[in-house]
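Only one chain comes next, encoded as structure tokens, the form predicted alone.
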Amino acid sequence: MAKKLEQTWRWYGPADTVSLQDIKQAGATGVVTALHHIPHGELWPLEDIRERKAIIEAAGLTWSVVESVPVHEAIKTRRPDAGPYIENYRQSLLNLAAEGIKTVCYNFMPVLDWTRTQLDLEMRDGSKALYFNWNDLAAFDLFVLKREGAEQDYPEDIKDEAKRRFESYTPAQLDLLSTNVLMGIPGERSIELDELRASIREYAAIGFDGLRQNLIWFLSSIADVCEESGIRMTIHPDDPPYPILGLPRIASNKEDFLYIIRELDKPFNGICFCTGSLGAGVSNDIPAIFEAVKERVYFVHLRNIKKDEQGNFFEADHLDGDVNMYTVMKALTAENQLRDQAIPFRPDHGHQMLDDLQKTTAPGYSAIGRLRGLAELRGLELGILGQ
């Protein structure tokens, strides 16, 4: 009998819109989770995990991945007080441990997480898409942030059409624009625009090269404590996964997936094989990338996305984009095999449709979207299976 990977679905806590009943329903078996009550950088109590995890197990499902332990920006820039930080890290790495949670889902994306210039871009069908503009995003760059060196950044077409959309929207256009640039993970808190210049400051004299290398320390700074409790670390790819806003992004492609193994190269130093993120880079060749670091693949986040020829993309349903999900399906149902342990996967956002409509959901993690992405995935997989 052929394995099956694992089925998994975000959620955001007790707070969340969705229940566990709802993933349940879904047809998951796994949930992926983090204490987003906990402010970055302080550490996750034995206590607070175990409560987390009693509420899960009491719905019939496993918290199987944690999604995710934030790396403090200390830690990003190795500022001379990263040290407490680093052991919090640590220690929360040993108590998640201790539970049997195992597998940790992280980013090195400076100050920003994932970035979206529009939440709610409408489909043809009536749906909403999370959507990313280029020249949404220097509008806000250009004329809201207003970096210094930005015009360097941006072809003069995007200038002059962020211009014209500058002049042309709304104070509650660009007050929307900025939230959206700037929204953090749902249940954590948003970055504010004088955070964001300090922040730019301090990484342009870091760079490319000088985030690397704090990444580097960093995993190099819970290796122990990684392998000696089973603990595997996931790095998310960079979304989108190029720099934006004078920010260096260093997890994009296949060569930076091959320079972060290579450079420490552990079993527990490990990707989180994201195809929406990794599709939206224009020379991406997801297959590929998949091929050259399929064995430190411990997770995976399946997502689609449409670009257009300027390199804005809005998220497509699962099966209809740009990334073809049966190549990546087939490759990743065929590591599976040769896995003790199945690989967890998760559908990765979804479009706000049906009910969901009238809801209010944390942008792209409303539940009738994913349950289709889940069972479009799940039918995929069981084709190519045969069963």
The other form holds:
2 protein chains.
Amino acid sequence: MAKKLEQTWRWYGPADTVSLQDIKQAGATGVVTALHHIPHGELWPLEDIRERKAIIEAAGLTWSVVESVPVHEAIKTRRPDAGPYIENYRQSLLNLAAEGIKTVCYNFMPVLDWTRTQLDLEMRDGSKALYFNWNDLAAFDLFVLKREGAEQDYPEDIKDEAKRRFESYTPAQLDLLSTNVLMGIPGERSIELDELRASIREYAAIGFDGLRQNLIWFLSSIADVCEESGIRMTIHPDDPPYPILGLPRIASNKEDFLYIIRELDKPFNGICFCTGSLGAGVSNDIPAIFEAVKERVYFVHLRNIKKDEQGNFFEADHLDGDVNMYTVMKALTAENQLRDQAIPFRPDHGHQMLDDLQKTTAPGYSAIGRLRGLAELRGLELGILGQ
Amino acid sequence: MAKKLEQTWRWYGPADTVSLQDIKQAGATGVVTALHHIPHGELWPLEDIRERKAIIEAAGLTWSVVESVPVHEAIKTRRPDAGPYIENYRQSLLNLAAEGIKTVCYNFMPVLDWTRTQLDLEMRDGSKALYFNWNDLAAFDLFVLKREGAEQDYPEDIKDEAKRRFESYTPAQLDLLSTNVLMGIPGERSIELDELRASIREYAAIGFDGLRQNLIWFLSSIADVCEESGIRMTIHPDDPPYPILGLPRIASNKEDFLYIIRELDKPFNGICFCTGSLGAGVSNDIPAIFEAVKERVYFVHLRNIKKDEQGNFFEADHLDGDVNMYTVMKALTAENQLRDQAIPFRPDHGHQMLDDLQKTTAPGYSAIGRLRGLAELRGLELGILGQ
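Okay, that was the form predicted alone. Show me the form predicted in complex with another copy of the chain next.
First the chain shown before, then all remaining chains and molecules of the complex.
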């Protein structure tokens, strides 16, 4: 009997409009969550972890993965005051491990988490999807943020179109664009323009190589804790997998991941394989990346995108996009047979559809669109494994 | 490139609480519907067919299958007044064919369509499912309907339990049980107890062999119309696939279907292969039945059930029941490769879940539960076919 992957679902905690009961009805058995109420960098107390775990287990579910224990900016930039944040991170990991929660997702994207320019692109079936458009990003960058040096980062045709868009947008449209670009994780704080400008200057000084070194330093600083407690860290790819707003990106392609896992070559140093984030990269061959790094993949986000030549992309139905989900699932289920512990995956994002369209959820985290994605992936796995 | 099945969805027409937009968002491209406002036996006018077709096509969908053109009781019982009903049936088929709608589902179940004793059995995940329980059917049969001869149809343990239940049920519970058992298709009329008793007597005189002969007579009477216009008739299995309330059942197992297609051995005489209806039969081997009749399968209902030794069953998630959906889909996709025209299938029924639980839909025809089922089946097909 072939082993099945673990089906999980991201839950933003008790304030999430999607309930644990909804998650069960969608067919997931594992929950991916984080203590979003705790500010970045602070310690995750044992009691808070226990309380969250108890809520999840009372619903008949398992807390499978933490996404994310956020890495404080002081660590990413390796500022002199990073020490206490490292200490907090180590202790938070120990507290999670003490409760048996040992797969941790994190990212090392400077300042901003994932970035989109529109959250409600209407699909032909009337559902709504997240969208990233370079013209709009450039309009924000050049004319709202007014970043120094931004002019050099865009080709002429994008700059022209960005200017045209900026001039045609109403103030409300510009506000919405800024809000979308600056949006943080629900329940966590968003960033202000001045703060963003300051961060961009700070990261310009650090650069690509510096940020890579800071990541390895961070991982080295928690390595002993992870190894002793059995914690497996999984870095999430940059989303989108390009430098944006002049910020360096160090987890965008195969070379980046090979560097990360080889530079600190220990089993705890793993990857969250996100097919959507990686799939947005026009040069990324998703099955080839998986093949190269699969032994270190401890958590998987399955999502699809459709992109154009310019690199603009929208989030597509899970089985109907540029990522060949069949090929990915085939490789993933094969890898899963070699594991003692089932690899957890979650449907990542989903369109807003049916009753979702009347509700507010975290962008991308609709109930029904994700339920559809998870169901498609469940069927896909069964079709590949047989039974 | 492997050919895909056609993904369809049953729609009860403009009054259905599930909209055509919902259907598109669920990922179906084909619609299965009927003119439910037209009383059984009456002619389906060309204008009504055109109007329905136009509504469906305006939404970007296709009217793939008619389910059902109901067969009037006068035909099933071959009463002397059956002639005009046959004429109407023939003309309705011609009208449908004139609009290019050539796959027609029907059933030959006496009086009642499908039968359940409960419509809201709560699952462990909080969703609700349709349920059939022999004790409750016997309680209705013995103590509400008070059918002559019913005593002989049940073993002692069921009769004892039926009596216990009847005595413990409140009047409201008994009313609900009767409503459930007698329920018709939404928008069509339900039957009264007296009418049911009269029908049961009528069918007792016809018997199993007589009903079979009536079916073959009906099919012979429409054969020329079907052959000339390209109509393919598909008989739906009995649901559940047992004689109930003393009524004969003639489309419940492999032998029944082989009889039907061999006795009138013409290509138009086809089958709607319903894995849920057939799956409720404790002696039915679903893949073996499909193998035996597959060349005449022109329409498929994919649904799952879980049953106990007594033959009680509830409708289970599409991939998680007694029917091995992987095996069925594998055989079905293989057969589909041999066809010029994709075989239409629909997810049949689905739990009420998430927002479904706050809404009223046709029993079994929830939006989100079915969306889940269709998505699972879509993934399953992709996993089997690869791409």
